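Coming up is one lone chain in structure tokens, specifically the form predicted on its own.
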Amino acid sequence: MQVNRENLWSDWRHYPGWKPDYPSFKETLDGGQAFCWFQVSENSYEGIVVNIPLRLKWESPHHILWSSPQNIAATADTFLKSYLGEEASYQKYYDNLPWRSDQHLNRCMKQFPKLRILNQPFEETLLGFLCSATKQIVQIKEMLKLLRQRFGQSVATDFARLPTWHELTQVSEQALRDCKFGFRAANIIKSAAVIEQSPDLFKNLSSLSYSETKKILCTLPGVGEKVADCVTLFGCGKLDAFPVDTWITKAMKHHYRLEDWKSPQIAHFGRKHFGNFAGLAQQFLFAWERNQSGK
């Protein structure tokens, strides 16, 4: 007999702890910083975080809404909390940014006033970011997508979680390229094998600073400046980290006058003129030069 898959979700839950405007919900969790969303609905999105299902809704800034399969659903309240992030910290967040004397950064931040850093998971992040070598967000979810369907165990109807990195070193290159990876495929193949055989390569990235675990991601193939950046921010919370492509590279370009400027620089630049949360400026920055270009 076949399954309603609808029968398994949980009824719609309030979520209390961000109440955020629409744009600022669609940036958060469509905005390139993860590949596991997709939108369903105008206003509601799906997908899968590890290995928990997940509906986020926004209907209105104080009525967010969120359901799980209704067997997950204690442990699903519990990691929201988490990878949404705490309301009182981020108002610190902002009120440290130079939004005062930036009146470009200002006027970024009033267009998507309740922007967050999501709160990823640190391995399901450097896969992710090991795909996004010159692909567009839409692209790097399909491939994702399409790993999952593949090589991904079963979690619930319809889903199922990223292979791990020792799964991974059991696929071939040939059936990641089959899955649209592409010249990434080998990259990956060869950093799951760097993983299987440095266990503790990723012990304590917490504790360590920007810069250090900058250092040990550029040791993994596939791994240059920007893909390090993007995981140090997105995979491990350091909120000094300041990724550089070419949407950032524009807005640094024509707002703060850095023509000619190399990424490193721009890099520089970006930590010390927004301060210990540039990554949260630069998502600001991203999010409006990437949606004025849409217009």
Given for the second form:
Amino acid sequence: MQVNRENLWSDWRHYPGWKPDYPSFKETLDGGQAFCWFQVSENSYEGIVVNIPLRLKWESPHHILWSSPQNIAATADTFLKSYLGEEASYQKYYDNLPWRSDQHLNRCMKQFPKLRILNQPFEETLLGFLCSATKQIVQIKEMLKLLRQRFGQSVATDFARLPTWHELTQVSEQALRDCKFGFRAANIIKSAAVIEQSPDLFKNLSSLSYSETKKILCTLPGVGEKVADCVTLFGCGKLDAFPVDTWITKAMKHHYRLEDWKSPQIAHFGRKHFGNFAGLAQQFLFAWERNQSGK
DNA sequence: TTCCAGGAAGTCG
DNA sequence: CGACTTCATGGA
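Same protein, different condition: the form predicted on its own was shown, now please give the form predicted in complex with the DNA.
Every chain and every other molecule in the complex is listed next, the one we just looked at coming first.
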């Protein structure tokens, strides 16, 4: 019943650490960093991050609200501060990007002035981007939704978490294919086995550099340069990573004159040109490029 | 229909 | 090395 479902949720609370315009709000949650957010009304999204169901609502300029199940509101509050980040940090990040000398970046930043990089849990970020090869964002979200429903532990009414990597060792390749994973299914099964047999594989990732983290990730089947860059950026907080996908390749070709450059060279250029927060610049370019083609 | 989507890995020359 | 193939699925 809807009544029961609504009783699950706490009252809306103000989140003071982020005051986005609506395009920045929408792009941050549903622009392809995370695959767990679904729009449920004009201005609001619902999702579950690990085992925390959440609602986020954009109210008016400079004002967002959040809600969680009542019994975990304190946990959710603490979690959100990490997940969404704080204003002071982003002022520093934005200021460090070369928008003063880069006209195109400047234009992208004006379109999504409060865009952020979500601080996502590592293991589900890895899973998400292992699903991402030649898939549209909406399709990745659908694949993972099926996976939650069929193999994830139920947390609340209509909310199941993603299976853990350990739980995935008990899932068959065919079962993943039945969730529309296609050729990605085998990579996930194999990676789950590697992770199961290497309990210390992801130990201390937060203390490692971008390139050290990436090297470890690339040992997993199905993880190459681009997926590793996304996981280090979105799931490990390595803001100097610069993932190069088809959209970024187009952007760099058209706006930076990198005709016929291959992905590794584009990534190298991006890291040099945009600096210590190249990954944030990458998100601005990515968002602009995708929203441009959609007109 | 054709092209393309937040690619990786194997093969061939 | 670099270029080309294959792998699934479905949106636009």
